[in-house]
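First, one chain by itself: the form predicted on its own, in structure tokens.
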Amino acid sequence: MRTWYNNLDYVSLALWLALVTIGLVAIYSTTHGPAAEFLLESVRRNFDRQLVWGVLCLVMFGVALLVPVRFVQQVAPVAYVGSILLLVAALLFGREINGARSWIPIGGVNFQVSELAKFGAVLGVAHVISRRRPGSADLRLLLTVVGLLVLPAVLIVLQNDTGTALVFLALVPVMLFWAGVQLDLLMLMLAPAVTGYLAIVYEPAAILFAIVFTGFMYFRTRDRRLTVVAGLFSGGTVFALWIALTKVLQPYQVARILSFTNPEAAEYRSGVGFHLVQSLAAIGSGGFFGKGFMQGTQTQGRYVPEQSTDFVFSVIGEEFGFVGSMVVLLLFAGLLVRLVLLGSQMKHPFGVIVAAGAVGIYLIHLTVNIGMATALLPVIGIPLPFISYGGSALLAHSAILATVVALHMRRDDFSIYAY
């Protein structure tokens, strides 16, 4: 048996440092180049604040490595309950920033508790799943996991932060898969998301998918009830979305959803499509090698809104080109693969589920953020992990990674029992 500190995964730590460094470089470019003259003084300090948060997260990383496995397991339900209480407190007494009441000021620093709640939710779900006996994934466990993730999502929606709430909902099938829930049920849960996306992009494709998916479920299971549910989940989504877009939602809400399908259309270009048009222009103008650090015309001209947060990928694409963008994607791919490997080496379900939760959170953020920057998805407002400006997001994402690395490092300290 190796000494616990010899098990430290330096690869994960190096990937984290690389991504945080890239984020600092991009944020520096948006706040210290020619673009700085168009910025408020408070925005110009974004790099300094992010650098401080990066150092604090590095210290937190070191502290996490000293925490015993048993303590993490015992504190998991407390972390979940605490995150729920923070969400309620933010809803009742929090500060509103950019239209979302998700912030609680503590000692002069605003904490976005919806970001911190991701960490608590992963620990809470891991605690519940790890306490059941192997192979006992039943309806009760399914409903419990769904409830644990839907509750914070509802509270965050009430705070008017729909983008972050979607992360919790997207985590449901990820966590249930690792809990051992049947693949058929997971496909049923994913069907509405796929159908809904297709219905927005091209409605006939959504109808065709609903028909094919329903037929597939019948030939796979030969269960008529499950087939009916498949038809309702997929076909019903098309109908529900049509009702929402034509009868329920306001015109500006409809435009926000549909703008990514054709952001240069006259009805979108000067409004909600402006973000996407400028982001695409920035990424496209970067070419293969990019225009160079602090040389991007779109970036330095402040044409792209929210450059250091939601659209930070456009900065990388313009100034470092296709090569820089691929480096970022490869670093994320390496981190995700590494986390899957670390999870597979932890035999106890608690460690496995925490690692799966980390992979799910990073993958969801990566897909949505880059999909948004490249006009493949609607503008939702989700940061790129470790790269986008934001202390709360950096702290939460780093804490999740640090916990996985710490649990893997001390994997021999887990109980011999798998529940």
Second form
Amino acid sequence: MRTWYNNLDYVSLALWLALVTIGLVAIYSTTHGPAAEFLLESVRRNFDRQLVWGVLCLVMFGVALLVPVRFVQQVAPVAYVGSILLLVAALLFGREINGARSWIPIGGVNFQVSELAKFGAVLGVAHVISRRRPGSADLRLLLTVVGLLVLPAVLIVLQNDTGTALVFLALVPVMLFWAGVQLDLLMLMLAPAVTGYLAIVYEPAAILFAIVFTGFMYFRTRDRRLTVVAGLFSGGTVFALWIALTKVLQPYQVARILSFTNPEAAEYRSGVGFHLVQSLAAIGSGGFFGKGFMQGTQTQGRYVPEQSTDFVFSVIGEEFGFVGSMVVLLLFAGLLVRLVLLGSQMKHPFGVIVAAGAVGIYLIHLTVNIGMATALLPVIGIPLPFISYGGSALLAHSAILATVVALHMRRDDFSIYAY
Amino acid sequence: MIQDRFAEDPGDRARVFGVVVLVIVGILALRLVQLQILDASEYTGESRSNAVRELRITPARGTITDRNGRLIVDNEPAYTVLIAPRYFDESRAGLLARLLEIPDSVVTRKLAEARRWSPYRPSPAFRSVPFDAISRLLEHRDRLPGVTYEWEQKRRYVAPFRAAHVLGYVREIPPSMLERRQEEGYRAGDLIGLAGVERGYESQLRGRMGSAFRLVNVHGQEVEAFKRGAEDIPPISGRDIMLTIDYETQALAESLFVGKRGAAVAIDPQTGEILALVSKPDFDPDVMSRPISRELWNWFQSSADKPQFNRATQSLLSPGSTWKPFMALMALQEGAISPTSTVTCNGGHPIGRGAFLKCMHVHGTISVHSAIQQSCNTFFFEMMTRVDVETFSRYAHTFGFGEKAPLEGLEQDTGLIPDSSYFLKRNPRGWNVGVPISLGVGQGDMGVTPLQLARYVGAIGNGRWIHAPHVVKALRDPDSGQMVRPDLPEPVAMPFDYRNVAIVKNAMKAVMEEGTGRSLQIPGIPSGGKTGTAQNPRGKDDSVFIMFAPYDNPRIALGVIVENAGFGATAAGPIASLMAEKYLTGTLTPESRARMARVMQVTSTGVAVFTEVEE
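Any chance you could show the form predicted in complex with its partner chain after that form predicted on its own?
Zooming out: every chain and molecule, the one shown earlier first.
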């Protein structure tokens, strides 16, 4: 006789716990280190608050496992609409923290609704995609998915939190991929991102890429129209970027985009480059084994701004070194691969898409966050899932994971064959 | 059209997804390899220079004492008040001003300056704050957050004399020197000895700077000891210096030189230790060790009296008659004359074509002894004709003429002792014998320093050994108390037969008892000496005197010159005699005191004095 929890995926749960624990250790180091006496009282309580959030998330995990799966699918549209309403509410009545008007105080606790919206968006998109008839992906579905993700992104941009908005946009190709969209189309969508990145790092590489990509698309499809579009998407990006950087964007925005290529440069060093210089110094100086728990000079001297939130990876890199950093990377790799596996074991498209959305969300955050901390990517302020300080982000990311694990646990009850 | 057959199979999509995940994680891992393994050392340096501040711990600079351990120079704290504007409560600016006893406006201005430099870091706002103001600040420290103080050392001069050219002075290291000496651990604002013993023994006096490493946060606040002090370097105290200078003798000598230009050097003939060294006009080392006004600095540089010029070791003078004992020794040793044979003085020495080098008197037949005692020029012109310039030069060099003494840090001139190559260079077509003949009475193409004169008369007094003059007796490690004597060259044996030396010594004794030095005798102590008068192209003749005492086994030898003061017995002689009396007996008899009062009336013409321009 199989009990209800027999299918529970303990591996995911353990990986989640490990990541949350590492996050707590890193936050503890920033709040209880030898320099703690110089911190504001409110900052010193960050660890306690994150610990409470961690416990709450554990409870939520338990609750999520008890909820009937059909209910999750049924409330998905509600969750999406609720998220959008919260975003609008924050825009109208919200509180501004760190320049972003994306916070709503509920019972003395500030919720960052843009973080919570990730959960709603994944459920909403999964709902829409899973309702279509198999093999019938069409332009309407495609546009619906894009619309569902662009809407919250626009609201969040209005809240002045471009970083979080980019997560929603980056989720578009991921979700479309799982909606079964043609690979050529996906490649077309990704081409501007790749060309843009190359153009910032090394312009000739971008031009070379644009030529190779256009040629590749022609030989792959023999479709002239598509080839012209490919050329426009890739080559046009170089031009559009050039226009944007020289004519449209404000100098501080340009600095934010370009500074990662050379954070030491005089024009960046005092501004946004400071984050990168200090973050690189922290991670690099950690060496192989790190400087030891609460021994990092960069961390304890608070040289890296936002070191418990967006730049938390610098704390791990400095105090636990290459070994510690690799442990985090491998835990993430393990969790993501595991989630892909869980998704492939699911028997209902809703579950599959939610799992894919979860992998997409985490992968985007992981790439952007660590890429930013190691100056591979521009400074985009988004948290490292489960590790960065921040209750709303931890809650949202854990809720997504809890949903996937719950759906997977009850995959036999929740199948397209189970009607 | 939009649908893709490939993507319709969930298994394929999952595999693609898995590969994408691994590729991205792989890229990030490679980046970590680059940062944390390949470039780690570079970033380690960067993070260290960022977050670790080195606090330098300055060891106490070594003190300087006299030959008996009496303190001359030590250190005193100079307090500086610092303000960290970010933490300072501006409503308390008035309180701070009251405690420091300065106007409110000054505090406001300093606060603004400090804020411009850094809002977080404590910046030095008020320097040279007196100690009682510091203690008042400490009483109110609770009400003055952001106000701290630190102290640095300042040299303190406690002796009643200056000994300026021996001690030298200590100043903030000049930028030009800082560039060269940075490797030795000097930083901007460090003190460094710039003259005298302070310069010559800089590294010993300074000791070794210690370092304490502190973890500093992004606001510049010190957080804790870096690695719990594991990398800290303790400072090593500077060594104390015991000079050979005698406190009382130096003090007396300087008071005797008030209003005069000149120099005096006293040496212990048994060791070469310099008992007193005076060069006037001089400077106040205390003033030179402080920040000084531009006017005063310009005066030091441009004054005709050149206060920084060490007359005792740098001024070249014609020794005049004080040179005669040397000539006598050389002539006796070379067999140019025997102790009993004589020379006839007709009031001068003919140098051909009717020209004549004059003597003071017509001495008639005269022996070596009388020639010294009566200071007969003719006799010594004759002696000069009987030796060649090379011999002259060789003997002069054995006494240390034309040579530097081992005096670390003191400026010296070698002096000029001519030899044949010198004259050949001056007169390529051969030189007239008349030129070197004037050397016989210490005139002409030669120059000696007062220090060299003292060493020379000391050697005659000693009779057997010529000791190198030196000014540092010992270096003392303040922690272990261990004394180290500086390395000195071995004493040189006098290249003269002791009988010849005895004849000259005896004649010098006669000078003191029956000759020109009659009035200069030390009460109750026999001595030997010789007066001299050197021509000075700038005005009145210089008064020169050399002396050793007691006569047997002398303990002090002196070379004294007073510029533009005339005959040797009027100014230089009494000074030497009084110094010797003070050193040998520790006091002055009432007659000597009376003589001292007379000597203090004698002044060199036109000694410049710096008067501070009132602002």
